[in-house]
Structure formats: C-alpha cells, structure tokens
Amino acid sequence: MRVRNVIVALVAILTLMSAGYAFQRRSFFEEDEANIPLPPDASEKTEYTFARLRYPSFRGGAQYWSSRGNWTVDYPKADRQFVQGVRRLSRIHTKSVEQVVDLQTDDLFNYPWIYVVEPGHWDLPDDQAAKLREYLLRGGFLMTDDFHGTFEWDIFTASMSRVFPDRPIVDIDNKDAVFHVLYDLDERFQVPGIIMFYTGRTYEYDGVEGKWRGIYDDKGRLMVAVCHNMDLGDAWEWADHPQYPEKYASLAYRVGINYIIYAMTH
C-alpha cells in the first residue's frame, strides 16, 4: 500500500506539472484548444472517423474522470488538424471532427483505430484493461502518444501489462509493413512537444531519445503502437504555426498516416 500511494502522490504531482504545461502552452500561443467551431461538415457520414480515447487517470480508491483531464490534451484542435491532412494526403474519406470514445461501452468497436494522449497518466481498471484488449484482438489498433520519461513510461506499462500480462512491448523493426504501407519511414526522429520552446530541448524529463515501440498479436500484427518520448499531438496542433518547425511537423503527419492506413488494411 506505501507503494501504491507513493506512486498515486508521483501521478498527481505530474498532472499538475502537466497543467502548468498546458498554462504555458496557451500564454505561448494565445489559443483557446476548447474554443474552435465545429466544421460545417462535421455531420457528414464517412468511411473513417478520428477515435480519441478518453480513460481515467488514477483511481486512488475511485475513477478519477475529468472533462478536461490528461486524456484531453491538445483536443480538439491536434484531431482536427490531423484529419484535414488525412484528407489532403490520402484517399480516406475522413470525418472532420473526432469522436470520443471510452473502455465502459462497446461504442469503440464501431472504431478500427483509436488515439490516446498521455498514457503516463492512465490507470485502467481490470474491466477496461479486459475491454481494450478484447478490441485489439478483434483487430483494433491503438496509437500512444505524449509520455515521457521513466517515471511515465512505468505507469503506462502499470495498465499495459493488465491488458496484455503475457505480450511483451518490442521494439518496432524498420522494414515493418506499418513503416511502409504508404510513406517510408526509414529515418525517423523525436518528434518535440512545444515545450521545447520553454526548456531549449527537444525532450522531457529524462526520456532523451525517442522511441517506436509495438505489442503484436499471434499472426505478426502490430496491434499496439508505442510513440515514448515524443509529442506527435503536438506536431500536429501546431503544424499551422510559424514557430513550429515543419520537419517535425511533417513526419508526425506521415507517421499519423500510415499507422492509420496499416490499421485499416491489416
């Protein structure tokens, strides 16, 4: 139990760091993310929609939910400047806005590829951990993204081994088809939060290099995508802003992308 609450004082020690971020990150660029209209298509029926997980951050005796907890970072602006570049890049017919959905209904089912921000902070119950990893064996897809560190990285495997206590997290090899199926990735990069602007590196806390990691089913499909270290959420919110820089901003497009298209065709 002195473990457990240990590690419960350390999760909400980071989201008030990662609340002073998101202060920061709104002086910086002057930008209210909950303020951007709807899209006068957003009702349109398309063959892809934009899933954003929405889970609980710690539980310290009950869920913990919030309508603008760690699963929000960056939404929904990040979802929607996404998609428009799905639509610019691909042939997938993409809904303009993103649906929210969560481990508590069988609603994500409906849904081949889903996103989570932020996984350093999530703490999935047994039922959920059950229910996501029932919707990556029927073939689900789910991308990480936005976790740094150490520290971070040992509370998303917390809820990750509860999903899957007997598939291991792998690295990703280069000459994976996920990788390939539309842009070759062969020379990846981390890819930088806009804290970078704030601390003069392109990492946090002590997660120095990037990482592409996976979790795989019985057949050699990647059903997990890991991005540690990294800020792809970012990349994508802020691809419209001078300060960011573009070849950041063009791989996370191009690593979105693919992941996507491998979701939906394998």
Given for the second form:
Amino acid sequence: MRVRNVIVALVAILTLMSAGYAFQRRSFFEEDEANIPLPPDASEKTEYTFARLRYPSFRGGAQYWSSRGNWTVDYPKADRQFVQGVRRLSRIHTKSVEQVVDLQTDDLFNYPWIYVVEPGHWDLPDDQAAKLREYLLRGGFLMTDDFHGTFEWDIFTASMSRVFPDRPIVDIDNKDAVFHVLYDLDERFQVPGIIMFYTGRTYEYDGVEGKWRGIYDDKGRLMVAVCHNMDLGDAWEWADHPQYPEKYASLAYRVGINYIIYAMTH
Amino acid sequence: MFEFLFKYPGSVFRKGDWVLLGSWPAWALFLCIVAGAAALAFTAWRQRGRTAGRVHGWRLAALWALQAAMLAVVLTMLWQPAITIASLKPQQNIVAVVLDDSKSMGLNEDGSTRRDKVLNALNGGLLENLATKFQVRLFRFSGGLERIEKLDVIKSEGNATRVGDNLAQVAAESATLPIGAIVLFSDGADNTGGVDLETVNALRRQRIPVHTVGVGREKFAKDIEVADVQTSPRTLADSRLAAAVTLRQRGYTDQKARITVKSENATLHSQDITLKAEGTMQTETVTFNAGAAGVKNLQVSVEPLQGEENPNNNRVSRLVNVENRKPRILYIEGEPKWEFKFIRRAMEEDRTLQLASMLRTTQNKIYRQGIATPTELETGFPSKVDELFSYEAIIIGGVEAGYFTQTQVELLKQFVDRRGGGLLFLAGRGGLSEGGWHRSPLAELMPVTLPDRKGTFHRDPAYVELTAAGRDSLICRLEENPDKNMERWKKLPFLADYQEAGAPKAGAVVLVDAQVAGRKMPLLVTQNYGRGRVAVMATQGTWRWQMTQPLADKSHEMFWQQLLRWVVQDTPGHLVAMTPKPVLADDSKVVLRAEVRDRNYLPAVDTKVMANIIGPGGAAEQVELLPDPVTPGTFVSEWRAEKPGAYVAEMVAKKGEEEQGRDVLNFRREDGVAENFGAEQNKELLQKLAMETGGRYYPVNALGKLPEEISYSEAGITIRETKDLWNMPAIFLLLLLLRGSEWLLRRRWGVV
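Okay, that was the form predicted alone. Show me the form predicted in complex with the partner chain next.
Below is the whole assembly, all chains and molecules, this chain first.
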C-alpha cells in the first residue's frame, strides 16, 4: 500500500512538473534546436558557403564540460541567419544554408572558410590537428567563437598547440586589415551570449573581457580568428529577437562579414 | 672528245655570240632552205610511181626529211657560221686568286687539311699554268682581304669567312686594275649570311667571272651541330625562360644526346633527347629558370658524341638580360571570390610582379590592396591615360562591361593596342558574356568570339587538358620535362567552375581546354593585339588546385605566376633598346635600334636619342641614333665593337631637357667561334656564285681546264675573236650520217 501511494505520488508530481514545464515560455536554448525548414534556394551553387566544423568534444575527467559544449551549439539557426546578413550587406555570392565539415575527410578543403563554435570543448587528435594545420597553411581560414574563461581557453589551446606548436596566439592589432576590410571596427566590445538574460552579465566564468586574438602565417596573414570570451554565434542567432540588443548583433554581423571578406582577399 | 668534235671548248659556245659571216642575209638562207625542201618534196612526189609501190606514205616522208636536213646543213655552211667571243689578252690581264684562310680550311679530312688540298693544287702546276697567260695576284681572306706574295703565309687561322665582303673588295680594285677573272678557293662555309645581291650585281656589272673551287666534304660522316638557339633577349627575374635549340646531325640517327644550358658555369638545365633523321633540322625547346636579375651569358650545348668529327660546333652562346624591373598589374574584381584571394597569394610568392587590386566588396565599396600610395585607385578605376598606362597589365575579373565608362573602355583598348600592355579577362557571374562583354567594343580585342547569350557560367566541375600549343607554352609549364608536364596537368584537381567562352578567333592560341561531361571547350586562350596581348581564362575555380593539393604542390602558384608574367613581360616602356644580334660571333658590326614613345605612347618626334656605350675595359663612347625615315618613333645607328667582350649601351631619349625614356641594351662580341659552324663545304653557294657571275664551279681535284676557261672573259683587257664553225668535224660527221642513213634506207626498201 505504501509502495502504491509512493508511486501515485511520484506520478502526480511528474505530471504536475510536466504540465508546469509545458506552460513555460520556450527558452533561448531550446529554440536554437528547433527544426528550421530549408530555404527554397538551399540547393543553389554559390561561391561562399558557411562551413561549420564538427569536432570531437573534450571528455577528460570533467563530465560537466563534456555534457555541455559541442559543435552543434546555435546550429543551424545562427548559420542561416548570419548568411542572410552576408547576402544583404555584401556582394559575396552566398549559399543560404550551412555545410557541416569535419577533419576526418578531405571535403573540408572545398570550403576555405570554416567556423567552429565552443572550441573550449574540443579535443583534436593528432591526425585531425595535422589536417587542420595543412588546411590553414594551404590558405584556409578558421573562425573560433563562443568559449569563455581560463578553463575553456586552456582546453582550446591544448588542441590548438597540436595544430601549431610553434605559432603563438596573439592579440589582433586594431590596425589589422581584418578590422577594416569592409567595416572599420576600431570600436569593438564584448558580444555576449544569451546567458546574460539568466545571469545579467555580459561575460561567462572568468572571461570578463572580450579578446580579439589570432594566429598568423609567415607572411603576416591571419589564419585563425579567435573570439574569446564572446558569443557571436548567439548574436547571429538572436539578432531577430526583440530582447537581444541590436548593438551586439550589429557588431557580430560586421565582424563575421569582415572575417569572410578578409579570408577571401588575404 | 667535245673539243675534238667541235674544235673549241664548251665555254666558247656558252659565252660566245653566234654569227653568219656570209654576205647574204640570214633570211635568204631561210628562204633557200624552204625552197630547197619544197623542191625535194615535189621531186619525191613525182617519183613515187617508179618505185612499184615500195616507197609511199611515211617512208617517202622519211627519205625527204633526210634529204632536206642534208640540204639545210650544206646551205648553212655556205653562209659561214661562226662564233665571236671576247678573250683576255695574254699577259695584260690580272687573275685574282683568292684563298680562303679561315679556320674551317684547317679541318683535316681524308688525311690532309682542306688548306693542303688547295696548296697542292696550286703548286701542282696550276699557278704556273695561269702565270703563262695572265698576271696572277694572290689574296687571302677570312674576316678581311689581304694581298699576299707567297702561299706559305696561308695558315687557316682566320676567325670568319666573309665571301661576299671580300669579293666586293676585289671587284672594287678592278676600277684601277684590269682584273679579268677571280678564282676563289674556299669551302664556302660563309658565316655572314652568304653573298648579298649587291655584291653579285657589282661583279656582273663589271663582267668579272668568279670561278669557284670547292674544297672540303659536302657532308660530314659523324657530326652534331647546334645550328641555332632562339630565346628571348630579355626577361623578368625568376622567370621561366624557353630556348628553342635547333640541331643538325649526321651519323647519329635515333641516338641519345644531352642538351645543357649553363650560365657562368652553373648548370641551369639538362635534358636528354633522341636525335631525328640525318640532315634534318631538329628543334627542341628547353625551359629553365632565368634566375636573379643581371645579364646572363647562356651557353647552350650538346655533349659531344663518340666519333664526332667537329666537336667545336656543339655550343653556342646567347645573351639574356634578366631585368630588375617590377611591373605593376592592376586587377579589378567584381565580387569577393576565392580565386581573387588565391591569385593574390600566388603573386605574394613572386618577388618580381606587383599586383594592385580593387575589389567591389559591396555595391558602394571598393577594397584596394597592393597600392603604392594611399591615393592610388582612390577614385576608382583609372579614367586618365597616364594613370592607366602606368600599369603594364590589367586583369578584369567578374566585372560587368557596363561598370566601365566609354572613356575607360576606349582607354583599355588603347592600353593594349598603343601602350602594348597585357589584358586578361577572367570568368565569373559578371565576366565574359554574363557581364555583357560580347557587346562591348573590347570584344574585338578578345581571342574568342563570346557567346551572344546568358547562362554561360556554371558552378560545376571541369577538368583541364593541355592542347598541343599548351604543351609548348611557358605559361603551362609546371614541369621542365614536357611529358611529365602533360602528366601533371592530367592529375590536376577539377576546377570549381567554368564558363563557355565561345570559339577561338583566327590567330588565337588555345593553350588549355576544359573538359565537361566529355565535351571540350576553350579555357585559356591567348592572342596578340596591336602592340599588346590579350588572354581569356574562362574559370574562377583554379583555387581548388591550391586547396585540394598538398601544401608542397606549387601548381597553382606556378601557373598564375607564369600566366601573369606572359601578360606583363613584353609590355614596353617609353624607350625600347634592341639589336638584331646580341651576340656578335667574329663580327664587329652592331645595329643599335631604339623605339621611342612619348607620354601617351605615341611615336616620339623631335626627340634626340643617345647611346652611351661602355665596352671591355670600361671604354666609353657616345653614339647618336638617327630617326628611321620609314618608321616614326624609331631611331637607328650602326656601330663597330672593335674588341671582343661585353658591351652595355644605355640609351636615353630626350625632348629638349625632358627625358622621355631610357633603356639598357647588352651585347657581346665573341671571336673564334663562327668558323666552327656550318663547316661542311657549301657547294650550293659556290655553284650559285659562279653561275651568276659567268664563272664555273670546279672541285679542287679537277682543275685541268680552269686556265683555258679563264681566258674567255669580258672583263679586263680583251680582244674579240671570231671562230669558224663550218670546218668542225662534227659537221662533216653529221653530213655523213644523213647521207648514209638515206642510202641504208633505200637499200632496205629496194629503191636504190
């Protein structure tokens, strides 16, 4: 009898919780996983395609981190919303849908610009690090985004040091062409993710200050653009949301477009 | 035998004039022959009945023909036929014996040198024989002519064989001397281009026969010779350079040989070849990197083969000026694209070319790269002649024709036609027909007839294939070896896209085809237009060659560097200094030429062009070049490089005090090499020279009739001789033959 009462009580509690959950507003986090239909021109052949890198996540001893971050964050809404901006604001012939690429096949080399989200959770094995190095030295461009604080930085650099053991990650100078190739971006600020709606802060963990960093090749050309302590992907994804501040979305678009045009000119 | 039958040597009949000494006119002879023949015919006709039918038809005609011929011969003899001919007065005329004293006469053949064969012939009685009839003057020649007293000074050490120049000099002496004939002993291995028409005409005017005596083998048994090397006299630093090496060989058909290109003892290239059929000219193209800036004395040689008779003709040198200039190229692109990025990256690897680019990133913004000053291209694509003409090549990417103003289009046309610049059109959504270029005035410049429709640009894979012309082109040379190069092109990754470029125009050269679903279409097409060059590259997808091949593979960089070097390399400056022969092989005469253009690249007038020539040892000389009356803007001068060695001529054009242009020309005089080439006896030259001057060609071992032949000449002091012909034994034999034939026929037919 007691067992039955306990079961009934549990079922009742679960039912109430489910009902309550169902009546709540959908969260930002859930919406980006919504099933977005393909645009009608998704099959158009274009010059530029937003290529998102799929990578193995970090699992080493910290289940919290491994359960949270992965390559699909903001996918695919951020990608598709961003390329709409690229189409509207530049002459780049842009595909309306993203392309997922990885470091296990050579298809990567057909996309000279790739985006990686949450690299604070990636864990590149040596062979994939070598392929990424080859990709970048041949002329490919990598934009990294949405990783925060010291801990994620360390995980990011652990893999990146396997890609380029001998190339430092440096702050990008304000005068660098990447900040002027289309938009003059001398005045930049930290672009927060949607977490600010929960925490009321523009930063996450100890990543108080947005960092614009990069890795250069031997001829001084930027190969890897590192957006640390920022979440441009969220800004693209929620640019259409009335609650997301326009100034962050605007900067995120401008930075993203500058990175693409830089990659197509350098 | 001839002289026994005809009483006189053949030359009397060739050179003499035929006359009839009889007092009756020639037409009377003709009438008599006709009348006599008619009478004989009538008689034969009347007598045909008496032969009981045995002689009729063709038999009758044959007998009549023999009788008529006999009558004609007899009548002709009655008119006293003779030949009148001019002959030299004994001991009053000079015979010039001109001996080739060049190095090639020292070649040893069949146990003795050519020189020895000549001297043996002269000392074996010929000179003595000549001396009984004429005054003999001996000359020797190689580069110049020299009178000699004795034959023992002939050493075969001369560095050149100038037959024409030296014969002209001998002919010039005839103005004061009674030269009756010239006897030329030579192998005919002239290395100044043969005997010019002017010299032949001078000899003919003075009626001096040149009797040529040929010595030396007409064909070597075993020899390989570098007959010619053609290469560009100037190029840009680090450029790939091609040299067309022409070989001729005897006795080594199908054998392997090795061509080597060296500069200052450093080997630039080495290539094995298979020798083709004997006697034919075989041309092989070798390519190599020209290296750093500076004047390069290229030594192109074929390694001597076993048993070669003349290994000294296996090497030639050519001068190449590897220029230190850094030509500027302007690249305008209509939208951001990967090709743009990777072309720029390829150019960043090139230390010589400078690429300034303007890219339309948005509808209203242009991103400039590679600019020399902040104001360069600030107002967009150049609209002024001096601004546009400051570039040496233009690349028009995917930009619509309508983007350019009428003025800019006209300037672009003049950029190619007048300025001599290079123009390269690329494919794209706004390129070629998609951009309306087929209706632009610039369509005339293009090497293809663009399709008159849209939908020509396809973002689909296309494979590349070299054409036959592409195989030989420096633009497409990714490997030095032509076969390996073909293989490498076959292995190139597919292009990301292609564009239908239409049909190539007449005179255009298709270097690369695109293969799409089994269909071929021109991909890279070039042609010259006016003073410049135009090319169409109907893709914007070669970037895959860079991204999808290993980092170490340089196909993409090499291709674009070589294509852009072709586009820009021959773009002239305001002054272009040139000479037809940068290497003077045992020659001193150098022709200096300058093409001068004003600020707008129109032929310069009222200009003074000076050449400051610095020769071996630092000796300097100023030479003024004079306007060529035929070609406006061209200035010419002839100069003598008196010493062997390297020369530098810096030419400067000035209009008043204003400098219009300047250029540097390098040339080099090399002595002791010309005689090594073309050393086989040039019998054709000697025969032709003799025939055109009224002389005769003799082999050196058959000179028996030479003294008598020389006697009949119209040059010098002559007398006119009349030689009767009626008493020639041949006439008597002919009469016997005619009469005997008739008698035999009558016997046979029974009508005696």
